[in-house]
Each structure stands twice: as structure tokens, then as C-alpha cells.
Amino acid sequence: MTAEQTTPKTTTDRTLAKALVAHWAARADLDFIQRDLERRGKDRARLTVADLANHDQLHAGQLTATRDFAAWVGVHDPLRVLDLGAGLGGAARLLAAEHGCPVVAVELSAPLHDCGAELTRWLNLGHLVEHRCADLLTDTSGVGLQAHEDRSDFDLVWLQHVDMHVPDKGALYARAASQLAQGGRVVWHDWLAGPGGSPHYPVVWSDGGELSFLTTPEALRADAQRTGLTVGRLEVITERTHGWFSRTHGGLRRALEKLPDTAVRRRKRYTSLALRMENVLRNLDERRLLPFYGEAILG
């Protein structure tokens, strides 16, 4: 699929939402994952969020960012938590275990959803996370993020690389904002587009731009502010987020050069992400993506 065979126009969209499946639906391999964690020594009766973290933090960063916007943000218990576009959890566990925050994650993705709520289920923090398997835009039903007249269901949504995938960002942000409770916020950790011109494809979440929908600053700000949502703080976090591709791509070339003939999986694996995360380091320093921390408060 090209980005000029299809422009759709929202998560609904059969196409996109198809598309998007495919994309992460590697990522969503629970017998993977358990044979990494026995090749590092790890017992699954002692796991911990940094112990999957090289799998389920599907973003820039990983981890590390992770635990950096948590902070940025301010994150701390009792905050209920609505993480939308939740991939396979790590965010949501993360702030539950670290931070002791309710967390309900919604994920378009039924084998990211399946595969995320098992690996809740191995650190037992099914009391704090809650997995819901729903398009995050519209579908409403037996999911319960209808929008209530008194908005007191969540403290903070959390948008972490999702938005890059949604084109109707109005409706997005309409749909946090139905979320939220008053003087609750909205947190994007997300990519913008730079003014350096279009990206250079395939990149982490797109192979040929067509998963790809970026926003300016100004936009951005724009359409927050038509749901009734003020944008606050925004910061453009190029040098950190430079540093860790720069970083893991290097330990990506050395692992593949310590790979076993044998090892056709996770060489094709690691050889498709350092060219991408090659043209992500490209687009970085030519300006065409910015990465960013950014955050809008109801009412």
C-alpha cells in the first residue's frame, strides 16, 4: 500500500486500520518474547517492566523515555490514566508498577491487545491495568469511553507515538477531551513535522509514509484548542531523542554482527530496524521530524 492509493481520513477506515495491524502485528509474539527472557536468564515468576522493556516500549526511547516523560509529565499516584493507542502495554505497566496509577489501555490491535494483556498478566498487574481491545476514535461499544456529562472518568490521558498514526487529529483530541475530568490533561511523546520537508521512508511506524500523519506545532495547538483543550507546554526533544537512536542503532551493527547464520529471524529482524532507524537519524538532523513532549490541560 502506497500514500497515494489510500487517504484515509480516520481510524475507521478499513484500510488504515488494517494497515496498522500488519505493521506492529510482529511485535505482538509472546513465544519471542518468552525465548528472549530465557536466553537472558529471566525468570518469569520475578519479571519486571525493565525486563520487557526492549519489547513492549514501542517508541522512541523506549524505556528511558518512558520513565523521562512520566516525569516531565509529573506522574504520580492516584492519577486514573487513559492510554490511548496502548500498543502492548509497557507504558500503562510502567506507570502502574513505578507510579502506582489506574491505567485502562486501548488498543486498536487485537494481537497487540491479546499479547499485552498476557504479559500484564505475567507481572501481575491486572489489578491496576485494565486492557480494552477498541478504535480509539469511535468504537464505543463495551469498551465504556463513551463521553459523560460530568468528565470525571480520567486525570490524564496519555498519547505516546499514537498520534502520528491518526489523520483526523481533531477528533483525536475530541475524544481525549470527552475523557477527561475538568482541569485534567492530555500528554502527547510523538513525532511533528520539521520544517525540513517530508521524510525520508521507511522509518520506525511507516514504510512508505502511508501510516504517517504529522502535524505542526501550530496545528497542533490549533486543533487542541477547538475541543475546548489548551496546550501548555511543547518541547521539541531532538537532542535526547537523537542520542538513543544514535545509540541503538550502534548496538543494533554490533549484534548483527555477533548473529549466527543460524539466527534468520532476528537477523532479518534487526536489519530492517537499523535502516529505518537510519532514516529516522537522517530526518533528525535535516529537521524533517520533530520529536516532542507536549502537554494540554481541559477547561
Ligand SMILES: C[S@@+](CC[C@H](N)C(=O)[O-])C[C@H]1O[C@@H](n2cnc3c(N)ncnc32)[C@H](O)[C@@H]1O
The other form holds:
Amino acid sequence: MTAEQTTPKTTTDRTLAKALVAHWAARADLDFIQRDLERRGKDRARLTVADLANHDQLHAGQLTATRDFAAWVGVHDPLRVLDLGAGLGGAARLLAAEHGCPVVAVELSAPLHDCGAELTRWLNLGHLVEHRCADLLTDTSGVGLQAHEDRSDFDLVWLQHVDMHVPDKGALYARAASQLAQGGRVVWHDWLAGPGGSPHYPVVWSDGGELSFLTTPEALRADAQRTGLTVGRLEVITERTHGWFSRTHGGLRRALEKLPDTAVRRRKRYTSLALRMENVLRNLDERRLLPFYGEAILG
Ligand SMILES: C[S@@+](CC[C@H](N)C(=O)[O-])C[C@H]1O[C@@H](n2cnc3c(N)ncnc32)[C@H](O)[C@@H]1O
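How about the form predicted together with this ligand, since we already have the form predicted alone?
And the full complex, kicking off with our chain again.
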């Protein structure tokens, strides 16, 4: 079957969609971001992508990882990028600001989408980054993605920490392939199931596994192949991911020790995050999770 013949029909289950929106809702907090910028003496009129990176890069490695991944992918001006599951659009803005790429950022959660669109206005990147609120698997004409006909507009589909949230990999890859120009690429910075068994939960993206749908390298290759995508490079990046989680976890523990007794909400949030990070580290040590970069070419 070629990519042209593949029409994804599956939409994300409503219960799953609601749970995903709830899980990430706290990250859509413009007031919190604004206050943090003020505290750090950042001028709203002169913001850079780096100034927002603690808030808008919702993946392992944050800004460093996005830059590293962009270098691995070989992003160059003016690749047309479709960022699926864009969150707050941190990567979309980086690709626009640092590589001049026009990016369409598709996000399921309305609060994340709205917050991300506002951050794009703060950085004056509206001419390059377009935000759309849609289920990446659903063809909601005029709002989300259009079904592929005989050509498409994108050179790159960017999947950063979103594959793990999508149960139907065939539908995801078919959707991604359907948006690509011939010779275009789908690229992943995501998580795979490792040989060590099921992960320990909670992790950062899921409390008990209900939002986590991990595929194996072999299944990824086979599912992608069925949609006309050929997976070439696939690199497991355990060491650098482990390093980032170790450092970040250490920083979080030190911050926890310094918190005053009155900071009850922050203590709760940091404690929960620290536990999730400890589980990720254990999962990496036991090869239950494989963080990876991947690339597939259409045609
Ligand atoms: C871990 S966050 C990563 C966000 C962003 N890619 C980043 O790296 O900063 C995963 C995002 O994928 C979004 N997502 C999950 N399933 C989706 C779907 N079916 N359609 C659109 N977005 C989806 C979630 O709402 C969430 O914002």
C-alpha cells in the first residue's frame, strides 16, 4: 500500500483524549510563566526561545535535546515542518527562530494550544509558526489536518514525545505520511519499549501506564513500512537521556531541601516529579524504556 492510498480513520478515544488534556493541563499556565520571567528579569519585548525553555519544552532534555535532535535530523532553512502533538510549541518556535522553518504546530489540548499561541506572539514568531488545535488523527476540515490528496506541503513531520501517547501506531504513521511531500521525512524523538519488561510507573507522561503506549523498534519499522515510510536511522540515546534525568533530578532534590515549609503546593509538585524521574532512571537502567531518535523517508 502506498502513502497515497492510506487514509487514516481512527480518532483518539474520547476518554484517552480527556485524560491527556488533564495530564498536561498544569503546563498551560501563562501567569506562572510570566511571573517566572519577571523574577528572572526577562524583558517581554526581547524574549528568546531559551528564555522560555524551562516551560515550553515538554520532553526529556528540554532545549538541549531539541537543538541536538534538530542537528541529528539535519534541519535547515526552509524545511516546512508539521509538529504533531506540539504541546506549547517550544520546538516549533525553536525551529522557526533558529532555522527559519515555517511550522504548523498541531495540539490536542485547547489550553496548551492557546497558551502556546500566546507564547508565539510574545516571541513575534506568528509569521512562521501557525498553531492548530486538533486531534492529529482526526480530519476536522478547516480546523485540523486535511486529508492527503495528490500532494502535500510538508518536508518534515516532527514527533517529539508524542508517539508514546498514541495507541494506534498505524493510524499515526499513516497520518504523518499523508502530510509529506514525496521524499519528505518523519522524525522521532520519543520512547520505545525496551527488552527489560514493562516500565515502573508513574513516569513523567503517565501515572499508571494508561497514557503510555510504547512500541518496539521492530514494530515501529513494520508499522511505518505499511504506510509507505522506510525507517532508516534509529538511534537509542539512553546515555544522554540518563545524564539529563540524573542532573535534573539532583537539582530538583536540592530545590526541595531549600523549600520553606509554607510552600506546600510546590513541595507536592516537586516530590511527585522527583518520584517520576526516579522511575524513569530505573527504567533506563533496567532497559525497560529506550529513548530514541528515528527517521523515516516517504517513498
Ligand atoms: C509530552 S507532550 C510533548 C509536547 C511537545 N512535542 C514537546 O516536546 O514539547 C505530548 C503532547 O502530545 C499531545 N497529544 C497526544 N495525543 C495527541 C493527539 N492525538 N493529537 C494531538 N496532540 C496529541 C498531548 O496533548 C501533549 O501536549
